[in-house]
Partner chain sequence: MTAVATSVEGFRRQAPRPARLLLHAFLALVSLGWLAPLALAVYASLRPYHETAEDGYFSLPRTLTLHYYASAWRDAELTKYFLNSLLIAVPGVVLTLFLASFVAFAITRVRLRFGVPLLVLFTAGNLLPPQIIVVPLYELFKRVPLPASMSDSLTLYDSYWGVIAIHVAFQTGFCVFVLANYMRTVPYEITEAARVDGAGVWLQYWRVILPLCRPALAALGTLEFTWMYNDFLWALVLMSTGDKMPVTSALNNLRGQFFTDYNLLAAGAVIVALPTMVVFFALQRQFIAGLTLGSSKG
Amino acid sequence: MTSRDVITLSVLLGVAVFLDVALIWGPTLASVLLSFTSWDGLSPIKPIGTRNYHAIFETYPLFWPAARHNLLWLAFLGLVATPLGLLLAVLLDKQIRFTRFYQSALFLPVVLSLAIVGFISQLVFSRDYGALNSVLGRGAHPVDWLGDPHLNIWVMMVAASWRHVGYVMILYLAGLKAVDQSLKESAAIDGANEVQTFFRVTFPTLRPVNIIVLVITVIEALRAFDIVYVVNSGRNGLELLSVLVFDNIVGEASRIGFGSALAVILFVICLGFIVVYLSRILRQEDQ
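Is it possible to get the structure of the chain by itself, in the form predicted alone?
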């Protein structure tokens, strides 16, 4: 490379690395360090060791319900929304009539932010003016879909899945296009039916896509925030770890050290799922 090429490459790479460190790893490291302190953003930072973590696990009443909701969110996206997205991708890959229209319609929610999905959910599930109660004929005795703490978490997961399904569908559609058709033809010649061909031939070739979908599903489940915050500020049955982080750092409490400890716990949970799965996949590939 010429000197000009080296300078250009160094500048472009340097800017990317700087932004990555400044916007991602810098704040991450700062959160880890602040999690061992007591700080309200104004007074001097006071080191307190692991007291924030002890308080979270032992005396903070909102932590365990929020953790359960996040795990439930992850299970719902992983066991309901993701398989549904895969099913739609398989159906659309058959080039049925109006395939392009169905793809566009199902992908449309993906371009919406979760905050917008939350506002749409209020129009559908609201107790007083929601469309669902009108369709079900419950105008006289409406169901409080968003106010009942036994129902609202399920309603919000359905709303989030509306967006997640379209994203998963597009990823699997791209993966299905890359599957060698000769493999399917060979399986058909050997007497395999359509279901057997999918699970024994097609699905194993989608392993790279499966890894991407898993990582996206874990991140989407654990970072969920805006969709519940626009409904009722993440309270009354909609507590999530991300909401607790926001309330403690940005809210009236201004417990930045405590909120940073919550953020570190959320980061470790997210990283744990991904690392365990990826290490398992890499071990299988080495064998």
Given for the second form:
Amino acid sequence: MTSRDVITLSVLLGVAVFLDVALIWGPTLASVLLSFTSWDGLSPIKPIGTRNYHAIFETYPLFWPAARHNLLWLAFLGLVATPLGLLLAVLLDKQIRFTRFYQSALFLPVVLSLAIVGFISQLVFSRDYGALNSVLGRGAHPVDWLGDPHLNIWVMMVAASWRHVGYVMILYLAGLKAVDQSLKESAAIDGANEVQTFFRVTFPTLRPVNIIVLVITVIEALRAFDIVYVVNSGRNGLELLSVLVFDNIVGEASRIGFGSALAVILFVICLGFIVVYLSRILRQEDQ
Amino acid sequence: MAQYPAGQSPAPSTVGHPSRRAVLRGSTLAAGAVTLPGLLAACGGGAGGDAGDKTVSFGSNHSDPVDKAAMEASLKAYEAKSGKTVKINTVSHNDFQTNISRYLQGNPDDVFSWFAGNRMQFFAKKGLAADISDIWQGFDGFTPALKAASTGEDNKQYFVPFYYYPWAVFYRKSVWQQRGYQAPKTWDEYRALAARMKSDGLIPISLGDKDGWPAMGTFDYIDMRLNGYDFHISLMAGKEDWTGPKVKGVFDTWKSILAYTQEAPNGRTWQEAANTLVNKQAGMHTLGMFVGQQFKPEELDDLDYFPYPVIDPANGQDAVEAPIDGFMVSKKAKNLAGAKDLMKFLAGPQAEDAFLKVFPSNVACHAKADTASYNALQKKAVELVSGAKHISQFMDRDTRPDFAQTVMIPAIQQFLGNPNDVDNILRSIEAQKKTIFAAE
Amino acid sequence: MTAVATSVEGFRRQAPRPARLLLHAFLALVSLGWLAPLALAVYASLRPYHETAEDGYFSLPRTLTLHYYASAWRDAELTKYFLNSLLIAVPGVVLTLFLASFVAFAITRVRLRFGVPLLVLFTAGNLLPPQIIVVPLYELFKRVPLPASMSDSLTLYDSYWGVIAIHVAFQTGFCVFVLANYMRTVPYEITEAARVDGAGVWLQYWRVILPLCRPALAALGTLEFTWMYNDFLWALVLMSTGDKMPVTSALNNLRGQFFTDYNLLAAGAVIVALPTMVVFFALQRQFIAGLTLGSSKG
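Alongside the form predicted alone that was just displayed, please also present the structure of the form predicted together with the partner chain.
All chains and molecules follow, beginning with the one already shown.
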């Protein structure tokens, strides 16, 4: 390596690492420390040990439902939405007509802002005025899609999938472009049908994308926030950990110590996935 | 007083939106012409308008088009009168609220819009608001109740009240006339009327609580009617036991009208609920005066209301829930003298007249404000509030915002979803209240 | 599960077969299902609020008008806020993709001893819930001074620089991760050959690897642009001047303190969604450009 190479590497890597450490990891560490305090953002910070954590596990009634909803969310995205996104990407990767129309239609929900997603949920799922009850002919016995705490989380997961499928499709589509066509051709010549070709040839070469999609699915599930927040601020059956954190520290309520403790719990769950991923990479590098 | 002849309003009511959009055209024209150099200056301009004493900055949460035009009209009147310049920084209403504490610590404007009650006191206590007792001494036209609502825990004034909007039980006069309903005075009459409406095929009491706050109004009223204003405020301050018989009584009383309340409120926005009133499917609706915005302007004359009924005669109807919006001066104000001068103007009737002319959904706080152009609802509101011994500010303003947001909203929604679980709900509120109020 | 092998290159100009029709039927059905809610929103934005409030959203129209689009554009002053959003999102996306692709390149192509820890640092950083860093970040930004020529607030708080910086820092993690995985699919021999020809690190990155990553960069560019453009959290907590806010928060200006004309809001939201659509269509060509890339390999 020449000294110019060393300079290029250290400057560009240095900037990236500096930003990451100063703006992401430093503040994260600070929040971990704050989680052991009571602070409203204004008065002096008061250390209170693990009291926030006790309060979360013992008296905060929203915590366990929220944690449960996050796991349910993960299962739904992972088992329903992600496979659907893959299927659609594979179908769209064929040389078919109208593919740009199909791609655009599926990707559209991804680009929509929060405001319109909230409005659409109201349009479709409103008990009294929404389209779904009209289409199903439930005018006389309307289903309370958004207000029934046993039902609304499922409605929201379907709505979240509406966007998630688009993400997954786009990533797989980019990945599929990198799959060697000649491999597929030779498999076809060997008499493999399309499904066999997919599982024997295409899917294994998609491994890097699979990891990406897996990570995205996990992130989306653990950090799911906006869709629920815009529908009813994440209450009444729609509690999620990220919403609880937001309510406690970002909103007007400034229970920063308490909210930080919630964030740390969410962080630790994320960390679980980070460790799994990390061990994967290390294994990969050993090979 | 429920029989007040509301139809004789001298001015055509204009609370509905579309008719007032015309006002905006002029005011947004100037702002529409944005050039690229001007844009970059916004990101890299000089050190703002704090240089001269001629400019006061004003942080406004009056963000929706009509509201914004009203605020601009009011501030223009100040500019014309004083020859000074007001730099308005408008942030969307909800975002302003979410951000308030960061805003006040960061780079706040000299004067900012805010709410009376605990929410005002909180920032006064934390030293983020400037004491304006000196100019308050010169104010006239505010009732003692309004002064109290502007006063912090240290007995100094921090707030200038601007307008209020009372809460009551709303109905359509045409529906009531057709069926011969009379406004109820007592709880029993209220329930009897609701029962009659039900048998007439109406939804007696419409309710939408998807956003969590509208049902708080019902809680506040039942508590104040049953246990009195003082208990209510003390409860809101975290000083009472939520598991005690008094609070339990509130929920039991509430339970006794749930059979007449529109079902599945947690999935319905207040606008959808108010709609059932507009469409003559519902008989009554407990909400703030802003419910009028859901009506078409030409139907607004048909809207009327009665004060929340008496539950315990000892308390009568002595308390009115009427949230007050107004202004404060930030502690970090760069132009304190200018800020106070602007506050003096905002505390006068002229500022309110200019505002309400554009946005007549509220009622001016100042006694000398021009009431001649009020519509029937506004006139009635004046009567309602001036006769009240106590003015409460609404739950999310009378208690800590974190308690209201993270504890009470979920608790009330849970109650509406499953009214038979009151004991568990109250135990949980009490436990959480202890952690939150202990943080003080 | 739907079709037999027909899509192999060289066979694709055949007449449509039942399987292909079935495929189209399936895709068309899914696409329409995906579009239906949006179509409903556009439909509602063309109808007066009082009409949908009376009849419900799923009803035949009495009036159809573009009035709401005009008033959303005018009342929310969208022009101004559009430019604000671009001031944040364009530098944000460019910087993110640049830094991330270089880091990914360094990790996968240069034999760095600390390559793996670096990858872990960035990826793990992106997995964090953003809310965890809000408060310390605010306290930090409040204390970092900037010259008046860079920010009229004189601090990183309430300046575009701060918002861009956090977007770049946060999103670099995700992009490093995606690009590193993508670059692994590019045969090692390609950079090796460039190195033998005497190309330095920069040339290997800029001339060899980056062009090969076009499909991935296009996909990421689209996603990152939509994320940064639609973001409201960072602008909300790190800015306080209304006139500097991005367009997402300007949309909130169409909400009243209590009353919101949802049909007006829908019209505004449709307008706001247009730029991200444009980006998607512009970059869709790049996805398709990836086709030739795939076949030239091997």
